[in-house]
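Just the one chain here, the form predicted alone, laid out as structure tokens.
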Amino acid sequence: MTQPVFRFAPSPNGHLHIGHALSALLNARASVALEGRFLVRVEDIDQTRCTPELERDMFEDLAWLGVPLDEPRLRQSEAFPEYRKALERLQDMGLVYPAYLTRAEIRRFVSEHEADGATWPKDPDGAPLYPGDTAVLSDAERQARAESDAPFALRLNMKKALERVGGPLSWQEAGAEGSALFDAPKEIAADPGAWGDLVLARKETPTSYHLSVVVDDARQGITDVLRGQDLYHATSVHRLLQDLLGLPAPRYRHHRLVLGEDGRKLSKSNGDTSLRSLREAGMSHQDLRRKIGL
């Protein structure tokens, strides 16, 4: 039997909070229970917000939690050539196109469309599906942007991608938290089409989360992905990209989220309580484990 390999993939663009602690500890516990390995992945594509100081603090927080991390440690900033290769493979299949509409233009188009009482489809995260440049820009405007230094996104042509797959996709989802670890996973039907023509990269950014995560999981030999419920629906996209790129599909399990007092999931950008501030206030890692129900 293949040794299970788990991973924890934080971004050093802020300090870890208790939601990260839950995910890290659940992965560590599962790797020990199944005699597997537990790898870390530093998601530092954003070289502006991700800093060496925050990465150092991140590993200090994980050490305080008592999370054992195996080598090697993968840094996304060192894997840009791998993402480029994956993107080029999809381009060679004719599945990628440049899209020039800005976020503001998309919002304005959707608002105008819905002002007449109609609805515009949204992806599982609630963002409007991409309407296509031709819905907003004239032929001359599109050509002008293509010939200029205008920003653009490289999007997946979902219709063509689904035609290329040619059949239904699914993933293995393990039981609810508290059940036997990864016993008798259920087969979940994937619905990547619900995401529309999603972004794979941008002019200044060589990869999106969706593209990098499937490449990274394959590079690290991840067999079991244990992550937050907020990424449950994104698994449909990941299964599509894995199929198109010929990458292995791990087993999945999506755990509960730690919510703030407002009922929303915790976020670094909202300044939610960090592990460092809790530690500095005198909380022990045992206290933290009790606080998050472990």
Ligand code: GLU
Contents of the next structure:
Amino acid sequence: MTQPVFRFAPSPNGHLHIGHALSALLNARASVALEGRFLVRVEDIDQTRCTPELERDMFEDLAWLGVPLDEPRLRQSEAFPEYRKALERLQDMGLVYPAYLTRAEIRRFVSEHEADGATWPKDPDGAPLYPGDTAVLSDAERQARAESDAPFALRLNMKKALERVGGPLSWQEAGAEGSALFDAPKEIAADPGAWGDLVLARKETPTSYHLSVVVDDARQGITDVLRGQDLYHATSVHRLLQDLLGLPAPRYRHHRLVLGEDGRKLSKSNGDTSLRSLREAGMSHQDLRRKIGL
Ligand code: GLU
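Go ahead and give the structure of the form predicted together with the named molecule, now that the form predicted alone is out.
Once more the chain from above appears, this time first in line as the rest of the complex follows.
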């Protein structure tokens, strides 16, 4: 059997909170139990919000948690040429197009459409599916934007991408947290079409989360993706991109989320649940493990 490889892939755009601690510790525990490797990936493609100081703090927090990380570390901001190559492959297949509608224009289109009681389809995260430039802009306006310096997103033509794949996609989802590690995975049917024409890159940013995550999981040889339940539906997109780009599919397992007192998902703006503030308030890493049920 090949040695399992796990990863923890945080974005240093804020301080790590207890939800990240759960993910890092579950990965560490699984890699120890299966005698695997545990790699870290710094997801810092958003160069305006991710900073070297936050990255340094992140590694300090992980050291305090006692998470053993193997080398090498991968930093996404150093891998832009890799993502560009993957994007070019999709472009060569004729699956990518520049899309000029701004977020405000999409919002306006959707609210006008829904004004008389109709509903516009939303993706699994609740964002409206891209209506297409022709639904909103005149031919002249589209032409003018294409010839000007207007911002654009490079989107995947979902219909063509699904035609190219030609058949159903699925992934292996391993059992719940309490069950034996990665035993008896279930085959889950992927539904990438639910995401519509998703963004692969933007004029100023040569990649997106979805594109870089599949490229990097392959580059790092990840065999087992253990991450939060909030990314469950994103797995459909990842399977589609892996198939189009000829990349291997890891096994997946999505773990419970640590919710805030208000029952909502934690975010990096929940200052009081950041590992730093808990540590400064005197919490030990053993207390923290108990708090998150480990
Ligand atoms: N960077 C993502 C996050 O911080 C995790 C990505 C993944 O595990 O696929 O939520």
